[in-house]
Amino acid sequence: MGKATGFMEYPRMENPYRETQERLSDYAELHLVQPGEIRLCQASRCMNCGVPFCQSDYGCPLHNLIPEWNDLLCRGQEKAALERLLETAPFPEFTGRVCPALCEKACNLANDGVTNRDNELYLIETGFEKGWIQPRIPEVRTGKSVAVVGSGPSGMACADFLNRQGHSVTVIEKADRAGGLLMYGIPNMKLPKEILARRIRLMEAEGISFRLNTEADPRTLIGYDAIVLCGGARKPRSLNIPSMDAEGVHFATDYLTAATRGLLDGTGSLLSAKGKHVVVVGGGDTGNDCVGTALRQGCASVTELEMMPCPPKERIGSNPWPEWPRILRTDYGQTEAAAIQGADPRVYETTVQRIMADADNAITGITTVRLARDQEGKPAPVPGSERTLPCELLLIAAGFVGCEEATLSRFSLKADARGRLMGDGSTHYLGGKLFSAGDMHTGQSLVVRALADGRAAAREVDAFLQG
């Protein structure tokens, strides 16, 4: 290790947000960037472990080898830590921005773990700076072509790999922007797009294609030796109660979709919540992101439902170490509905029962309905807890429940029990040229673990076209 005491003189330090005021004025990034002798020292906290299980399958799905670029970047060495780094870690500016971190809490520190996530962003964002980040073109190309299908993480991972190993690759994506879930499902001051762009631009310099505002189809594939599908897990969860068609009920996708276009284009959002009572349905990383940006447009309050009970505060017997802790958190757009309204906008154990709609098809109002687990242990409403709210905006961030039906259909392929394109044993490989990978292989998940599966399923790819 760089610094045997570092754990004991530094104490963790992550980079701070935005004071809450300023940044709920603008869509810029959250957080505020530290000078690089703050990330050095952060870097010495690592102890450099004889059993690391921060690039465990407990901590990294990419299996970053964490304690050799910290050691590295805490004496100094940034370049060589950043290439060590990009050895396992195809796009740290996102991971880096937008990974929940599981290595820190895998970290043998605990609580107190190394802010790996923020040194890597370091280091990219200092390559970058630098100029250490060019593009890298294969020396040589197979001859062989792979058409990969979606732009999202696991879209990008799996063209970069195989790029890299001498294929001709050829991403194609249905939106007018690339980058999927990464472009359109995280909101601007989580992952700016310049970020995204930036790395778009990289890589056709490498010699990826895009074809873009494009639906894949079999017939228009045929000339490709390997073909990836990478469509994510894109099927959303319905709420299954009446009027779900009433104006002013959406998805969260959507929502947020629309919010980044309008952001983006400069032309405002179609689906603004500016001025109206906003109700989510969902308490993860998305429906945080619906509150955030709601906040943002100037919604007249925000109120989000948890179906869940409301997590503990520390570690559970079995929930032990050095497993994700299941405990309460509280994200950004949670922070900031408090600071507005005075009151955390989390209300656990509740769903909506009804919506209720005027003359005109559109959504005046909810009834939610608290919930209780039955004696086999699924959730049933409680009699007498109805409760009418307000609300002109109803956003559904209930999760997904695998991939669309049109991409099943155009490729004559049958998804899983949960809704996920697996071939046997749980390979990427569905037969003829076809393989998966990403959410739509796993089924919905983290962005770190869709990169970590599209390089997975690349390698397969490769093995299937060398031979």
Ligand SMILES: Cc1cc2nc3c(=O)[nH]c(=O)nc-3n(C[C@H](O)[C@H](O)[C@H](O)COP(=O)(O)OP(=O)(O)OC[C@H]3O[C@@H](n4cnc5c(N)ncnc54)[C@H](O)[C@@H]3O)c2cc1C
Contents of the next structure:
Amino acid sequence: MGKATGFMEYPRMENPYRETQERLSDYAELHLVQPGEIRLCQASRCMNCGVPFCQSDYGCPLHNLIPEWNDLLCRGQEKAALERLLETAPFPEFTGRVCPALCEKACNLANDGVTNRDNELYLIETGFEKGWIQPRIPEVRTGKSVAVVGSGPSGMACADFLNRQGHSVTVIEKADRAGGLLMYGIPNMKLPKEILARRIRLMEAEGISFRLNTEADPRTLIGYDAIVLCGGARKPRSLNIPSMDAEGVHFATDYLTAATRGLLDGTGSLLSAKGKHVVVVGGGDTGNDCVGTALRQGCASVTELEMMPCPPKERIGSNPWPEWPRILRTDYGQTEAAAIQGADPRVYETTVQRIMADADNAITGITTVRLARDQEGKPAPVPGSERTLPCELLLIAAGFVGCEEATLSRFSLKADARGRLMGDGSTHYLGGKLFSAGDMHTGQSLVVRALADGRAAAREVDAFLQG
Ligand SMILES: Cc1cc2nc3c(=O)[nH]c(=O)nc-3n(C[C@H](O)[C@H](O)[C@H](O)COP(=O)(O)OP(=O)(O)OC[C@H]3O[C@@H](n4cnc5c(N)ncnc54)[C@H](O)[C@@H]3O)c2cc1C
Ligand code: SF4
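Got the form predicted on its own; any chance of the form predicted in complex with the named molecule too?
Below: every chain and molecule of the assembly, starting with the one above.
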């Protein structure tokens, strides 16, 4: 504990957002980075608790040694703090930007938790800036080879760990760029793609090879000693209504992929919201990313429909600290929409009942309906609550139902009832030379959980290979 009274002297200070109008005019990073002195003060707020809930199962899934690196950071020992962080965190430049910071809500300072995410980001970016991050090439190779299928965070973390153990790792990715949902999912504003490219270059320099535009096929993977399937849980949940094939109805990830691809290729998006009335179905993170992207593309209006009731503003009794608080959160896209349209874009307990299309089958509008819970708690339409909205772009961000069937059938595998490749449930092992990790193994989750699961699977693969 660098400063016994830090938490009483300094208020919590997060990296602030850029001003709303300014950030709406570009796709650049949302946050401003604060100078090192502020991060040092913020690190001194950490109390080095006897029971650090931040690094327990309630907090960081990577079990980052948070009090230890906060202590070193607050003493100005940035390099040592970074080394401590890197013992458990494979890519802090990703989690420092997109992690919801489960650790901060489990902090003993409760609502005023230490700014671990921003501190972590400061440490890794300082490391890159000062040249402390260099390729770590294994001195000895084991002669074993591993194919990692999928280059999302779980595949990257798995490949990184196995390469450090001396195995030869090839990452096989069907998309044209590596990164999974870090590349084509999470928008550039939240995670600039040059940050991702910097890490991939580093991994290549460390000896990992990335084979892009390649659909994994077991027949071409026979020569590998182990295969880890990290293909994600990418099958989107659809709406059970007619006219889903109308032009202008898209799944959120297809829309967000087109936006990022258009940005990186300099061609503009093939699915632009420009001038359109946009309706997003789903009030979660993905829905919010669609709102922020549609606003930057110059949509005429954006509305977000959420089936669930509006969450409470504060924790309720059945959701005590140190659990993750299930409360109302307003993310960047919703704040931006409120600034432009004068009101929060979210409409709760409401869904789409009907899609209207013109003679060319292009969507022109939708009918929404309010939902009420019946006695069994199931949502049912409220008669007479129908409302018509103009809509030329309908984005479905209603979650994911599991891994894609194409990969399952190619590898002759069966998912469980929730679309996960669980094996026997207690390990990542699927039989033969096969393992699974990340969202494909756990179901749709978070970047930090995918990283932790990728590393956990890699440890099992290492034991399998080394005997
Ligand atoms: C829009 C959106 C925003 C999100 N925002 C956040 C956020 O802010 N913070 C957060 O923590 N989490 C966020 N998430 C969740 C997070 O991105 C995922 O939990 C995480 O990316 C899962 O990692 P993964 O490696 O398991 O799978 P993925 O990231 O889905 O990667 C799987 C990869 O496997 C490839 N693949 C699949 N099958 C094959 C095959 N047969 N052959 C070759 N390649 C294959 C895919 O092309 C893909 O690149 C978000 C998710 C979405 C959809
Ligand atoms: S990865 Fe997320 S949960 Fe873990 S220390 Fe960083 S911000 Fe906290």
